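Shown here is one chain on its own, the form predicted alone, set out as structure tokens.
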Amino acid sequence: MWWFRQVRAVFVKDWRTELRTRHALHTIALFAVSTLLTVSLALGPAGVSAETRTSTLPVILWIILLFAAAAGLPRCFVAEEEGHTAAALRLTAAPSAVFAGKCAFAVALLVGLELLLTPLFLALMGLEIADAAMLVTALVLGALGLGTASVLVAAMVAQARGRGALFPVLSFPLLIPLLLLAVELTRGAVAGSLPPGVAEQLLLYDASLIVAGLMLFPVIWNP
């Protein structure tokens, strides 16, 4: 039990340092829906034929967040280095408890993001969705992805000097399967219909994130 207590401890300590700063929230948020808004004016629902709705809509989603997942997420662990708590972090916390609540914070974060922007990019693109369930499932899993990979690639260049070129050059190649294994499953969300085997693919793929990551973390954190 003092492992949960412990990921439950770094879990709480982010919200609560997320909420007197707001800096992912408002950079997440902002991203996001200032992104939206372009691409519905831009596109709308007459913008996109109904031919190309189904497969074009879904990439345009997840695009939407993965960049504003990493324009917010990247600060996960910059903040501990640059508030000199990382010290005191890795003194009291042990290294795959922090992996796991920086996880649950993102994964916290990204659903949130989630629930705010996918109702309204389905009302601006006008894009129906035949199965709810599995828009969940890819939303859910996507985020689940996306979050891990974030917090581990963000912490590999939290100390480096160029960490805001190189976390897009080392996240985006362990985001590219997740993205395209989201995109189809979102696809066969608004088609109704899905090949099988994408969604175990995307759990699994998942899975191998946060193993690799309890695996390569605490080598990461403790140079």
Second form
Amino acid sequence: MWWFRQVRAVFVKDWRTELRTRHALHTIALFAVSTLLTVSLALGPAGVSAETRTSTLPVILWIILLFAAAAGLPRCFVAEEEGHTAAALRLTAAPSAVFAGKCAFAVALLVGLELLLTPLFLALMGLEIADAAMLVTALVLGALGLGTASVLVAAMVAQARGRGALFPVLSFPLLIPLLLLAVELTRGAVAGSLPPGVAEQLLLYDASLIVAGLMLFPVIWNP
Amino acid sequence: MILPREGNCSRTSQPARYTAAVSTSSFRFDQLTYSYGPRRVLDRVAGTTESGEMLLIEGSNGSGKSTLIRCLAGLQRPQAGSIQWIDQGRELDDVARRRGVGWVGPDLSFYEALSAAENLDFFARLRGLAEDPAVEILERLGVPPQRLVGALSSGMLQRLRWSFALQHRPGMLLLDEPFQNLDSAGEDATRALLRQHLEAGGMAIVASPIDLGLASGRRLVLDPTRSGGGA
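Mind giving me the form predicted in complex with the partner chain, seeing as the form predicted alone was just shown?
What follows is the entire complex, opening with the chain shown before.
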């Protein structure tokens, strides 16, 4: 129970500081909305042919989500190191609880972004969804994997020099399988049909990231 | 930390009664070595302290005092040597040692967007403290609990560091320049807290480049030009 209380405390603290400073919120939301507007102005509902809509537009949605996450989430640990608060956190919290709390914050932030971005994207691109439940599954599982991987890499990057360049170099290879599966699931939601096993593979990939993160994070976090 | 609700609680001129986690303990480190790249700042350093005792670490700027304190707190891993904390016959592992110390240091910071009370409440939750002593400690040290940490003066920030260090009744206080930026009232209050901690059977290791006027039979002088300091 103590572990869960620690996770909750980190989650609540991160949201409280974020709602007051709005570093990640502003960065992620501004990046996502401006990219969405650029894409919609360039392509619009008529910019993509009916034959290629199902295959193309889910890719664009996930690329926007990926880069929005990359713009805002690395700060979750960089801020702790630069603000010199990491030492107090190391002295008081279990590393796995810090990781889980940060992941919960990142996933909640991404789900919030998806709630804002996805309806706008569907409306501006004129994309219709055949299976809404499948879209929700894709978005939730995608956010879970994207948030977890981003937090794990952010923890590594925060310890290093050249932080800005390192995050995409380290995180994107880790995220490619996740994005391919999330795109496939989103295509299935648009088309109303899906090859079997895609949601299960995405769930397994997420679970692997979480387990790997819980095992690796103490090594990264402790001196 | 347990601060009795009765008695003096009128800010810094009347420091709080403090009760450390009373136990028979010893804390010793031996052959500690630490280098930043090619520059060796700690070279086979050794020291020891026991319940109710204080070890003073002295040395000029750059002699490795802060590095030693961080190593003892478990925030940096020495490249060689051992650290041993035996509490009531049981040796504490690295995790227990990290959670059991109270650390005050110039590089200890808090969340600037949160108030002093919110910061201490957060760390109380992480430490699993059943009661939340945060506001009481802050009031006794004269820190405005609702003021954002980003708006605290350097002296108030130092008092907040003390509150953080004492919050969980640590058996060992690791104090790196503990009275810096404090006014006379703040220094009196924190000196009283340190004295009460020792009287209650706690241990302390205090590092400073200047003589703090603390009475202790144990003294370790770090000299960057000499290796193998010991106390």
